[in-house]
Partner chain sequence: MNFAIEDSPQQGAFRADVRTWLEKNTPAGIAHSADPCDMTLEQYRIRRSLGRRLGEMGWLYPTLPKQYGGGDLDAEKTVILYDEMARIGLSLPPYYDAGGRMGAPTILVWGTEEQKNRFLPPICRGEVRTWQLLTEPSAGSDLAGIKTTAIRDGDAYVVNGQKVFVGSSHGADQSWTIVVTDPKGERHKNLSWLMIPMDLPGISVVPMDLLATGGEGGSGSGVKNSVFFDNVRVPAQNLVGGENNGWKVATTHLEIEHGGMGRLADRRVVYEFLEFCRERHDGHAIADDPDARAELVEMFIEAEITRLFALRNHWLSHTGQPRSYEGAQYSLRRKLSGLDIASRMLRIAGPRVLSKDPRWGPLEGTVEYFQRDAITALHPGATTDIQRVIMARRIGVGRREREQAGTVR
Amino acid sequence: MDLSLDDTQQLIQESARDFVRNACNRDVLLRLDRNPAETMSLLWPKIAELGWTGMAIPEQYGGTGNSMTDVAVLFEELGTGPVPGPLFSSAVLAAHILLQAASSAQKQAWLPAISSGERVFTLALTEAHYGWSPEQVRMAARQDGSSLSVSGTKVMVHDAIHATDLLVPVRIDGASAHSLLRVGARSKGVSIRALDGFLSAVSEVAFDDVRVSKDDIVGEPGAAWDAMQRALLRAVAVLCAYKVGGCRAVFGMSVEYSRERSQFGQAIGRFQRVQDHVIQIVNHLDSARWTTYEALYKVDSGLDAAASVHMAKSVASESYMRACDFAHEVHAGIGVVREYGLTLHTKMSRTLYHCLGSPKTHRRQLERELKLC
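Which coordinates fit this single chain in the form predicted alone?
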């Protein structure tokens, strides 16, 4: 397994670093933290112009068909911001769900628009009975003539306020198997309420007798869950790379501060306890990095990647959160000053901790993959 970057990946990395340094610097990120809706006017046109919205989408649907490792290199750099916005939700997760689940006509209708950035799709999956198993997704859709009627609530929906379209798993007429619906985010009966305290514009989405055409059933009725799981295995590895970038950023901030901040006549980085905190960050960064890129290697090589993806998600979620905790130990008081920027990573590490499954969920799935239970 060769983890060195090829020429294409180096160009992606340099482009993304330049974007974070200039178009999405700390002042911009703090502004978007206050007003997440501005993401679409400040950042989205630039992201689409750079072609990042099409990287994970095959050329036949208007994308560039990059490998998942290519995409992960991009997201690792974006994670150093941390850069918010629906790029992952739409151009990686939703795009791969459609590639796995949608009919040929639906792919032709929707994927080019995602690739260009014209439309933003996001997955509205979890409900009040929060969890990532099919038993915990209970929202029902009722057939009503030539359309479906959908009522219920989805919680912790990432980037819903930016979305033009929602992908909504439901049970049609009480069926045991799930179907996937495309619902317009501005349809009559859809209400979106942003939740405070999170990045990535996490929201609650309520559906009140929303009418959905049967043409908007994605793929075959009752076949949604397996298709979503196949897509999630690919998308989760990219999300882990974003968290690796976050770990890298807080490590850099902590080392720099430990060299500049003086106490008792010397830099605090000379104190053993401060060194212990920095070493903890290094351990979490390396754990997240190597598990993530092993998973990506297996995904791109066509190997059985399930166990490695579950391992990476479990490790990366814990690592990003713990790295932020130890970074606050290094920084002490200044770390909680909003304008300093460390709290952006603290919020993002908590926001993404449960996204697409908590570490506990993925450890259980890892056990099943390894046939330990």
Contents of the next structure:
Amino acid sequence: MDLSLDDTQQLIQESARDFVRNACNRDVLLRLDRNPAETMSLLWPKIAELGWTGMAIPEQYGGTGNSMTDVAVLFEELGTGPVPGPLFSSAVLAAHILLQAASSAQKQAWLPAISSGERVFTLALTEAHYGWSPEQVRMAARQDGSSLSVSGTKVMVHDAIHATDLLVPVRIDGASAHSLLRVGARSKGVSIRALDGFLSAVSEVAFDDVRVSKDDIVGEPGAAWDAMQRALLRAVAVLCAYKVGGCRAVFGMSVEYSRERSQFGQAIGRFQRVQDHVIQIVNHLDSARWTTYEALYKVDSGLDAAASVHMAKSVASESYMRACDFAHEVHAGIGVVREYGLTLHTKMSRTLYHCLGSPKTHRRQLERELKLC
Amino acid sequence: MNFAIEDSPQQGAFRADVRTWLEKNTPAGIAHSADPCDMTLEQYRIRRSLGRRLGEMGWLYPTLPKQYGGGDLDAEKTVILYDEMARIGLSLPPYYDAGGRMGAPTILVWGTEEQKNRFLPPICRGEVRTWQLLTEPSAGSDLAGIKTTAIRDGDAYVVNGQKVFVGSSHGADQSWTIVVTDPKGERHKNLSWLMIPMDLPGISVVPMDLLATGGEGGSGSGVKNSVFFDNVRVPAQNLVGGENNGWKVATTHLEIEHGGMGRLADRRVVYEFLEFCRERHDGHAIADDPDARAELVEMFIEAEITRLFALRNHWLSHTGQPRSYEGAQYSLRRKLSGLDIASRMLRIAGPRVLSKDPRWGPLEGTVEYFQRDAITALHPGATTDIQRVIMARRIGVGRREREQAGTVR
Ligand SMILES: Cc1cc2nc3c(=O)[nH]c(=O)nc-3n(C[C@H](O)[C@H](O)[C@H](O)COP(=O)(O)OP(=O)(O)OC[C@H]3O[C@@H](n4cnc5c(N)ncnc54)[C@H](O)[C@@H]3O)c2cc1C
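Got the form predicted alone; could you also share the form predicted in complex with the partner chain?
Expanding to the full complex; the earlier chain stays at the top.
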């Protein structure tokens, strides 16, 4: 047993830390929070240059084929920002869906462009009756001569505002099995509308008789769901690491503040009530961390990772949200001042709570893995 | 015991009067969007005008004595009045007036007769709006550690310093303010309260950008501010409760702020959310799911217990009974249940509760706003930790000597 990071991982961690400290410091984060559209011009070229867009993609498609744990180490650091942008959506989630689902010609056509950062893919799955289960995904496509026609609405799509390409699960001609379509984000009939609120970079994507060539059916028609599930199982663990980073950041902020803020003539961290809040945060952090990294280890070692991944996702989502709540208790007034930066995490912890399945959804799957039903 | 769910004939008649009056006198356009920070000046003025009309009836401050412009209403009638206001989505006063809500009852206890006659009627009649100025950059929970000074100079006090997290959008006429009048004095024996007219030279107000307002539902509080005092001369007759006696005065103010009088405002958003979950959208109702129903029941219970604590405090305070930990208990419960309810909403209704989009955000954005406000509302008044400290001292945990509640009329 060795729970430490290897040399490669330490290098990744250092360069990501440097990125968060400099290129993506708090001023930049606050600016992007006010104006998310600037993410691509301010951050993306640097992210691509660092090679992060290719980390989760095999060498034959222009990437560096790192392990999921390597990728997670990067995402943990990005989560400390929290650094926004479509890196996860495109270079991890979409890339792995394509690896699992696409034909080899499609992989050759799309993955190198994702790997270089030239194209940005995102998954547009969830609909009005929100959820990540197959029965909640109903959007229809219709065969119409040599192409397909797609109409309907996807909601709560992450990073669509940054995307060049959408991966859209649909049911073709009333089939119960899902097919996956690649749709250009700027195709005729596609409209993307960012949703305002306590959310980051989430949109409604409406399709109005969008024409899709049959070459853009990803892999075999009707075979999308299982392939997506396999990809999701790998990608989810990386998203968890991002939340671990978020927990770590609010933990660090809280400890620091408990030392420097003084009331009643003493550091507030001397009050046992404040200590209790900080202890809650670190307990959430470590629960998220170790469930996440064991799941990643299983994914990378080819072991059966399902139960671990479902557990990690349900723990990490809840932990990030609760860690932020306790960090607010520690900070009181200053914590809700937007420019202080804590609320960036609070908002992110909520935005990602349901992404790729809520804790409840994953607990349901865990019930099955544990053969309780 | 009688929880007076049914009005007596006389109370029923009062309710009918209030309802008819409100129907006739509530101006159009009083509602603003879910986020009080979006309230326009025009909407604020509309609220103030309703305030003045309520003031004429003695209903703006219904429990204060008639001789100072209040309504002298008993506990039941006050409940009815709050009820009827809540029915149309408003609170009493229908605008942010924390300095009046807490300052007026404090002045009633600590002011001279002359001060009561000077300060209370304009507040009760809705002619002025008052902020409360306590917190400073280095003094939040530790209120006695404030640094803003007010030094006597002839017939005035000269005020210098900074307050933070105070007030609301669209300014104030006056501010109920705690200051240090004896910078060399012993802790707790160096403080005083001043009513400061906000148009005096040397005052500047700078808005803060917060996650939400943490305010009372229906009052349209709006943004918080920093207020800077630069050699502001405040008439000496505006010092209330005696020079350097401000800590005693503060115990009254804080008792009210910590919920000692019972705020009769339901968490409307919870009851509306229950309705939203019963409704069908695209053939689905959130309440179809048994897990969601279980969460909704928890939310309902949380909201009801909080409501009952408020009702109890209101009853205790209006029947002149002694209170100890009850104010802090209500306040703590309201804060923690708010956060709990907000996360349950997210759990059962999905990310749309985070959206204020007209198409996807439930209840015209009020749920999205509540997601932010439940976090923000943990802090105003006193943090959850401080509420626990107060409860323990008042109950006498680990000590025979119990701390007394602050004097409220
Ligand atoms: C939305 C909002 C509205 C507000 N409105 C007003 C207003 O109208 N007027 C006004 O004057 N102020 C207002 N405030 C300020 C508010 O009263 C303070 O934020 C609050 O009292 C806490 O002070 P603080 O923020 O300085 O936190 P601190 O006092 O610095 O607290 C930091 C942490 O230390 C803990 N702590 C401190 N002392 C103790 C102790 N003795 N034992 C245990 N734990 C302790 C706290 O619980 C907290 O966890 C408002 C604040 C907010 C956020």
